[in-house]
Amino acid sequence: MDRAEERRLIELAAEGDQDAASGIIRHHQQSLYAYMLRMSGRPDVAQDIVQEAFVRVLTNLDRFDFRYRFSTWLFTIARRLYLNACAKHRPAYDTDMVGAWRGKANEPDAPVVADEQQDVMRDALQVALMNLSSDQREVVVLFHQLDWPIALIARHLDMPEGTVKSHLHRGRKRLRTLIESRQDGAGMNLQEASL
């Protein structure tokens, strides 16, 4: 959806027009749910905290500023509700439901230890997201899952962008160990576990 179309839904979802705000919620839904389920690891979190997001969006349209992107916007406080969340307990999570969430359906032809193969590769994924700090699993999310570039992940989380690079350097390079010492000569590297 282009910034024009947007605009206009979200006008029309500001004047209560139902039909926007699900316009709306449809187009941002699926990524922002993706972003909260790998900051979280649990589905149960990640659903609570969109659903959150987008009431509070809903509620406060008439507050939106045009001059910034609405996804910057619906990403902040989706962000700052699983912060809060944070803050109240600890999450678990669970890496088969993580694997699981926009995986490659089994196809017929598809050979069984390919799909064994992809699932315990994104399994090692989240578990090793899981490890790094929430900063550095933020970083690496927002950039190589949403493919936010470095300027605006340095806005959407107040920080300079040289520490956005330095996060997202770092947190690379501990993924890249943590999946190595967990794949035990299972033949797996970074660029085949996809985000």
Contents of the next structure:
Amino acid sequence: MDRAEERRLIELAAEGDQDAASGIIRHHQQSLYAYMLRMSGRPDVAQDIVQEAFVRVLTNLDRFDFRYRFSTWLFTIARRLYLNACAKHRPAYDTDMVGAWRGKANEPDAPVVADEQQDVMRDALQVALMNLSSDQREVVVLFHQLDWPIALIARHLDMPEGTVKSHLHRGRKRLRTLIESRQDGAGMNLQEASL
Amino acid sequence: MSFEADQPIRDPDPRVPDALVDALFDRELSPEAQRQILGAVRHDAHTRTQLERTAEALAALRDQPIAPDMTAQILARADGRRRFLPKRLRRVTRAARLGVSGAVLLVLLGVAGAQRAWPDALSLAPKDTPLADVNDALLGDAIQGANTLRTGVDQARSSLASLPRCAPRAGFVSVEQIEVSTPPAPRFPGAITLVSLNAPPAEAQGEPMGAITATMLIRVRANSADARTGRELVTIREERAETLRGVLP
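What's the form predicted together with its partner chain like, now that we've got the form predicted on its own?
Zooming out: every chain and molecule, the one shown earlier first.
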């Protein structure tokens, strides 16, 4: 969706057009849900935050400043909601979230072994992500999952670009280390089981 | 990301600096620089392993989770806070808004015009009351009070009429003037208006009888003749205010 089309939908939705609001939701809910799921590690928390963020955005569309990106506004609101939720009670990581990933649902005929390997990797990835600091996790997700540029992440998180890069480098290194240790542990467990 | 590169290794040092690897993942390198690093990594087993594992993790990260379609729930929640309108109703609402805005504008213009035409008519600020208004009000109250009292005074006169009338002369006293005062006017607490009833003086031999709800200023004078010149002398014997209460017979 280009910015002109997005602007048209926003203006219509601000006037009460439900179809336009639906278009906005459908366009952004996937990336926002992925962001929140990575941050919280819990599908229920991610869904709740995504819904509340959209509701707040839709009920305040008349205040939106078209000089900025709509997605940035939406993600900022979602992030604040997430931080508020964390301040109240830290969402615990849900170990059953593996089934929520696209690969398993979209490729029913894929080989079982490859599917399981993907699941192991995704599970290891999410566990590793949840072991990063909040800043590291957020920077890694925004940069590598959502392809946000460093400058935009810096504005979104209200921190200097150098700090963003520092979080990114440390987060990436720690992510790799955590996944390696988890995969090594899993490999050892498999060997022990086979013995 | 492929780690097989066709470029030969130019740097004999097999170890690729971490900063370059970070720059590679940060997408800061040109395609040429990327090829050089990937070529160098072929001969750096440690860095190559790290690079591959990091790339594998990041590839998994890009595998987006399936988002359930939350459109209906979001719209329902949003509708509870701010109503979405069907297209036709939206047009009506927009027209109604324009109409209301126009009407408000017309009213404001009308008020502005009226304000210009009659500046005092629409002023909401408290205004000073002109002294003339106070005087008029006092006069009105005084007249009303005087009319009330006039009846009583007339009754007093008629009762005095039966007394023997006599012309002013030496040795006789007369009531020369009657002045009455109204009770405090309700609109102007504490104000007492003195009203002079420009009536001809009621003559009486002695003091007036009875009382009404008025204060009478009674001036008693005595007439006498100068023994030497024969001229008439007027002497004020007494001047007092007396409250008249009750109804005269």
